[in-house]
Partner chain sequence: MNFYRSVWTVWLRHYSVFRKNIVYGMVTTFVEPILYLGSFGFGLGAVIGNIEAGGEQVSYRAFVLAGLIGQTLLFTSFFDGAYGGFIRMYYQKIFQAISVTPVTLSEVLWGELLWCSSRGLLSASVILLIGGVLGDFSWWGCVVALPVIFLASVLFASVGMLVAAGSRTIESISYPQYLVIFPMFLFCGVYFPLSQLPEWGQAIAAVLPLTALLSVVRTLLLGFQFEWWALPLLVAWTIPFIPLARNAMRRRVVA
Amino acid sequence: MESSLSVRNLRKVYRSKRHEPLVAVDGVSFDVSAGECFGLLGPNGAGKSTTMKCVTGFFEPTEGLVEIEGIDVQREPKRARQHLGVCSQDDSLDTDFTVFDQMVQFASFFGIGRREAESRSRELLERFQLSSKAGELVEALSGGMRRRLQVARALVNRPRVLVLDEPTTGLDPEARRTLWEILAEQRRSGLAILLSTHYMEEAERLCDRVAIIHRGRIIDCDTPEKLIAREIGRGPVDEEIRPGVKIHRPPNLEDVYLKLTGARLE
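Structure please, single chain, the form predicted on its own?
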């Protein structure tokens, strides 16, 4: 299957006259196909966000190639971004706009005419359960609603690839589940999704494949089920719930990460 997103031998090295070079991403390669959610799983500092910023063209990689729909992100950034939707880890919404105007204004950055921008905005706000908030200022929204609006805004140009950097960090469980349902729907519609997360439940729930990333390198990659079966097996795992008290539970991706890296996800 042809890849919507292709990353080859990506490296990002930060250099300073006062310190040794810092290798943030070290030879990362992966592909994401249409209708697939590919996850980068690891704690803060593992290299997930730097990888994402190189993929979106925000950072220039030290080495390597990133292609979106076959277009080199570094050589043709404007053309590549026409196929790209981005939801960064930080809240980048403009609080001076209403919810609806936020969407229409963002669409204009892609050369989308006013009438079409309004039509797409209404459609997306309905799909993301935000229609009732269309006339309200962004600053009046709850955290969960603001996150949904960020994802909706990232889809207004009808991208082929959606990049989500820690999309549910800071959300309460109900808001997180709502966003998961929306993202699963988008994946089924044929969108290629690149997702970074440190929540093992999120990776297991959304991702067709997961790359375990540690110190800037992918150290294993497969479906969540195959990673767990290969690294841990299918038997119960001991978990200490308080000193001296253990329970048995099914293995999960955090057990995989702990075995491979010696560190926990959170």
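Moving on from the form predicted on its own, kindly provide the form predicted together with the partner chain as a structure.
FYI, this one's just the chain on its own, none of its partners or other molecules.
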């Protein structure tokens, strides 16, 4: 099966006059198929966001190739991005517009006509339970609603690939679960999702495959279950959660990460 998103030998080196060159991403390769959610898991500074920005074409990679639906993002950014939806780590909602107007406005950047844009926006706001806020400015929305709106906006062009950079950071548990349900539904509808996170539970709940990224390199990649079974085993793990208080719990991705890197996730 052909990949919706293909990343080959991606390398990004930041150069500056004052500092030594910093290798943020070092030879990363992966594929994401239609209907698959692929997670990049790692701590802050591991290279997740840089990889995401190279995938969207926002950063020019030092080396390597990124293809969306077989289209080279660097050579043909306009064509490639017609198939791409992006929900960045930062809140980049347009505070000058109402919820509905910014959906329509954003659609214009994909060359979508006003009538079609309005129809898609209504449909998406309904699906993301934001219809009641259509006439409100972004400031009136809660954190969870803002995040949902960002994802809804990223889908206005009906992309084949959705890039989500730490989509639930800062959200309360209820808002996080609502967003997970929405993303699971999108994945079932055939969307290829590339997701970066540092939340273990999020990666285990959403991702078909997870790549553990550390110091710019993928150090292991598989389904969460296989990674855990391979690296930790199936038996319970002992953990001292407070001084003198030990528990037995099932192994998780954090255990895998600790074993592979010796570092602790935030």
